[in-house]
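Next up is one chain by itself, shown in structure tokens, the form predicted on its own.
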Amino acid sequence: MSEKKKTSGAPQMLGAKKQGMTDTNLLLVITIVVFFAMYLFAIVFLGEGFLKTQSFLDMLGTSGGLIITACGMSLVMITGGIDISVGGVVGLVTMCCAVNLDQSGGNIVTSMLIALGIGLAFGLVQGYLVAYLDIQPFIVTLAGMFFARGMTTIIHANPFNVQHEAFTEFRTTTVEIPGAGYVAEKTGKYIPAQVEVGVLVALLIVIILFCFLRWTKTGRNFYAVGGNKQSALMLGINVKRTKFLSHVICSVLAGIGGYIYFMHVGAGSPQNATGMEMDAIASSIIGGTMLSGGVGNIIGTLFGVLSLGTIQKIVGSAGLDDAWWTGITVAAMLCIFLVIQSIVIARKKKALK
């Protein structure tokens, strides 16, 4: 088997020489171009509201939890797996943290530990079943999703807003972005641009994961395992441990993303994060992560989430408030990116002949 096939996904992976643009970088460029084209379309045809920095920051605030969760999903998909339990984990985290704060006398620190503990527990169990017992990740994480959703309802069946004073003050804390505000037309007052703390946490995690995948041996192993498992074994990579680690990190990130989501909504509900696993998968695919594994970029996943958020804003601004219009638009976009990925795969196979 040729060395080129084993190393096409990761940048400079395993000492391979760079020959033109890698598949990962090509899909990243396409994702970024599509995002900016959509946002430019929104500015030109749907009004200047999209020009305000605060409008963009609000979209980031809504997507903070999804950004972190989708990054975890991308890690698993790069290794050739998938995790559809992340939405259930996020929902379980929000309910457990809400009950801890409002009904069990907990505080912000204990609620954070609960979120991390839930994510770690799911990651350890699912990662072991997938990596060491060789059970299909779809089946394992499907069971995890059902378990998480069921436990969420058992813990508290009805939605409620969290009244914990310290948490309420914490979740409403924002950071002002210097020079990014605007002057209100009616009052003439300067309105500073503000961003939620959760957004800063999400962006920090994106940077950490980008560095992890690009410049660490373990990160490069993720690409190798997803690109070709047999070749990775021949190179001395511990495939089982790599897959196990990817699921653990993914679930821990779902726990962190669940807490950031909880900070944004400020409530516990069995319906929280419903469908987030599908949004995470869609964001990863739009961001250039291939379902077959071996190709993906965390920065692309960030732009994939932003693309979904932009689609929702465009559909809403166009007056199409019915939920199915967003679904139809996202489905069309997914089909386009899957076709693009198919073209990239065909190009790779042709180059290997």
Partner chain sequence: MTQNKVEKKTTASGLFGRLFRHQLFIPIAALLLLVIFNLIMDPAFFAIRMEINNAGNNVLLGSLVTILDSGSELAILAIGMTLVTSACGGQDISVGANIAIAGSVMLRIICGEDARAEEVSVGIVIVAFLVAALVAMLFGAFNGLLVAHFNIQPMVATLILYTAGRHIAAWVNNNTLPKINDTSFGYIGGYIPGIPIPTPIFIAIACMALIALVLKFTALGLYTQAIGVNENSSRLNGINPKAIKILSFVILGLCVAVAAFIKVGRNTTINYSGVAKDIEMDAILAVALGGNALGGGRFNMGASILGAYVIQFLTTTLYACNVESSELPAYKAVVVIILVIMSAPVVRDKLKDVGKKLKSKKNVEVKEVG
Second form
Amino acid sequence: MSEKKKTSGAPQMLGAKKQGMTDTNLLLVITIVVFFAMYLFAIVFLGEGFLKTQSFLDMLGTSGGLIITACGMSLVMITGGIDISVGGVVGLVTMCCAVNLDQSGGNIVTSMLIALGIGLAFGLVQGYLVAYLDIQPFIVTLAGMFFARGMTTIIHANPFNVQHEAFTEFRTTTVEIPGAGYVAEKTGKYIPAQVEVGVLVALLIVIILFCFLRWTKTGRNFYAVGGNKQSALMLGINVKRTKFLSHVICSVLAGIGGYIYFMHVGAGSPQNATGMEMDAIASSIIGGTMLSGGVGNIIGTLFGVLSLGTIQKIVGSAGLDDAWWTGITVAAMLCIFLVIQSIVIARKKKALK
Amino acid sequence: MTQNKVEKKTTASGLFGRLFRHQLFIPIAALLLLVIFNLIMDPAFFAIRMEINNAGNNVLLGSLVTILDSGSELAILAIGMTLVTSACGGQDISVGANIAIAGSVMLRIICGEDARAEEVSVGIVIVAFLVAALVAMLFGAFNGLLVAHFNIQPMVATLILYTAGRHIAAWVNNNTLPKINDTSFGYIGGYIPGIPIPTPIFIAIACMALIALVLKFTALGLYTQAIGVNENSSRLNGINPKAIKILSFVILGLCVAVAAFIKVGRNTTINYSGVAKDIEMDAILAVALGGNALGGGRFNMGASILGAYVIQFLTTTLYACNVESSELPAYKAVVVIILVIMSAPVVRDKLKDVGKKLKSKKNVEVKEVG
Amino acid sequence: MKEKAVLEMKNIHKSFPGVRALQAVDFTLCEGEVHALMGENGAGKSTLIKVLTGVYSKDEGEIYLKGHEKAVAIRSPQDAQNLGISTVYQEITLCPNLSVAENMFIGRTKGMGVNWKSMNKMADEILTSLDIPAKSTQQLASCSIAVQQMVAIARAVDMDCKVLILDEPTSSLDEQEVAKLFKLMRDLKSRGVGIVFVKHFLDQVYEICDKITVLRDGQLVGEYEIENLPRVQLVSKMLGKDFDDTSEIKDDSLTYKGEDASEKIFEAESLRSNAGIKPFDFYIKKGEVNGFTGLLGSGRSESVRAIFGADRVVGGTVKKNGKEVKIKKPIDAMKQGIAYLPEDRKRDGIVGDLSVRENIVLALQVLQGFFKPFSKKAQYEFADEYIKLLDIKTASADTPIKSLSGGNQQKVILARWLLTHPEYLILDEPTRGIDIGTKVEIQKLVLKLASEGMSVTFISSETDEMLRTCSRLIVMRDRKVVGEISGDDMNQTKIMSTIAGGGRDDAE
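Next up, the form predicted together with its partner chain in place of the form predicted on its own?
Now the full complex is given, and it begins with the chain already shown.
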């Protein structure tokens, strides 16, 4: 009794707000706050470029594929795993689709099926190895990445632009966002804000996944498995199936993300999406997903991708054009976020004692 | 009498089980498979011949020499990677990037502003190596600090340097391509006149001897393993886990510097985005192939090093089969997956069950005969 | 199947590599009974339970459940749950990252979706009815261990179960919480639920159970009505020999208690650590055995941890033989001749994957220094010596410590510290969760060491153990020292009243 009295005393009052919040929500809030602070900073110091809706939409357009793959990555990370094959899968998808469209006489539908099929195949194999043969996900997906990268060059060694007409038309289709455009000063014409189809697909997937993780039993099982595998098993959750599913979904999303990426670049190349797995992991982490599993949120991942895009744009418009600055700033940002996360979590743990 | 019999049986099955469960089983089995494969494909693979090379030296040539030669960097990195894996329960994925940095620093010092060096003195090479080693160890310490002090998982913590490393390397030399034109500098990555064995092999052997001495004359092995298995308990036994974790990363940093030294010696220049590309993956695979748990704890240094050479053996074999270097990963992946599946505990247990059944059948037969 | 039986396990066999964990074990559980499963560590209790809950698959045997004509197949914990078998394990098997409500309902609701509102409402109702101080939306990790254990119990109880298994559920609960649990168990009993209760603490077994099944070395010893089996007999059945633990110890303790004349070897003044204890004063004499007592969470472990430097010391001084010494980290304390056997053996004690040998030499190696490693030969000599001395049951010195039974693991940790030849040995719950035979051995050893001049601090949840071994008790409540008992005052009632005493004052 006396102990309970104690915990409801002064120390709890101090940390009351924090304690009421789950780790997931706490990290999400940090991510969103940092993103808006950063964007505000950009608007104030770097000016107009960041105010235009269109420039924001363009940023979304560039990162449509990344949003989808990063979401898949978050799913796997929430269950406590990792999938570093996503970049390779994206690269392979672009190459296969490009070859299919231009050299094998395929059409948009077949190329889409190819993208989904590649994703599914990777997911099934990797998921089986990780979940049912209990092999470390890092090794399995590392091999997956190697395989995908190698296959890409085996299928076609040189980069080329896709000429397929229907596809070109399809990929350049944009959707107008009502009311988001602006009136050009010189001509007085209304210029509508446009967004690529891929972005809409990406946002739709974000919403679906968010609902999936929040309101379905399977979604909650993902968190349980990531929180404590052994406990999850004892609680009657099918841990193996959950892990399997997470890998399948992740790879399928990488397939879809690959197609969206393909639509954006419109070319097949072995250089496509190099390092994308690291971008996806970075976005997830910045978005508040913890690699140790059990903590994370899809909305956070979306903001993670946006934060990455924004920082790259800030570096660009700040006149630091040298290629290395982008890499270094992204790394620095990742570093800061990791440190913040670890400090926050450590503080919280201490406050509890 | 009966007791005797029982004992015999257990030792016999125990021997088989021990052999099968032994840490070196997988790397050696993999090596044997590769050897057999090459024997079938082209026995000339194993030929070693003495020839005069471009520089006019009498040197040993042949695929086996190539494997030992080009496996040097990997073997050296595997040493550090094993320690990091054991102590921190995770891997450093920034070694490739760190090699680029160390190499870049080395070249910056040797070549100076104008990015060219016609003649190189031994003194400046030593200075360059020491400075590069210091830089690589500092970056290692940075990784270690993130891991030990901020409790970030190693893979994630080193992701930072992985992302930034090659950019930093380019920035060190202002994105120019420094080149060393002194032929004697090439001895480091090639052959020293009069010695028919490639220099990197000696460097690798020196590193292995060094780590063997370190493990013998310090308690490093016990400390890292204890921390990897149970950090709490280690701390209560007076070990400083943070210091040891950082130390493991610093040692890896030193390994990186040595590997970078060999790389620069081979190329006498540097390709920031291409040098030691994907070597971190190979190094991690070497540790895993050696049967060390990637989750930390117990380690076997010899097994890791053997794993490194097996991976190089595989690479060289693939090259011998006329596989393009860009296609290499696909084949490697297939081999890796087969290896990993074979070493998966689940699969091994199943195989063991099959083995048991076979043996029990035999036993029954023996009984019947008896 | 027998009448009234809800569960019958017949001829269960299970082996692990090198061990036959269960051999032809039968177990029958009737409706509305609390059935204790007793045995030393390694007797096969946990294995039997894990077979029943689908964590392990059995090699042979059948399991029958009421309402099922044929033997049931239990392949996973999920199967067990669906069949109406719910379990509370010794370790908390919940997910710390999920909310309390989710932990109560995950894995056992129907349908695809999660209805947060109704789930939280239901959870809150259960929490209030069981008087558990937690909110349904709270993250589990923010609850104390005791509350987490109660949540696990609430989950198990809420399931519409026919069989409830409680595997050492009370080890992290204080007295009131145990009373609450017992009330709950009686409730369930009257509703016809069969309860399996595993516990080393005999008092609790005799308080709540109806029947006892005893296992030894993986074999069934027998099933007994509780009133027909006095404690002494139970213990002898568990150990397989006639044995009266209490009398033997008492003789020893009378011989060695208290040498008042000797010097204070360690003294602490207003010592304070960051683990949230009030500053306290402390001393121990050469050859003395004292103890910290108090309820769980009263700060007794934190106090000794502060002396050893296991938590960060934030104030106060420690003197050795009257001279001030700085103890900031465990290594500082070790250099001053202090040894500390931690409370949580699994988390803080053993280094699981390492061998018995490495576990034994670890502390001495650290004291000796990083650059002076012991040779393999020396290590084996140390290990063999202590394996013999403490009668540690292990296949060899190279066996990984995690494959030893709890009692033997504890002996290895003890050996580790004895090897450093400490002047002052702190034992924090050395007898928790280990079998009675080893418990007695450890208590005897403590007295023997003290008689040889070692100072010992002994902490145990079982007061009679403390009474038997210590000559002076420091009583703690609410994270501060509230009294000291020694000499003739050393008895159960005095301790209880000191522990509880102030509480009443506060209330008034």
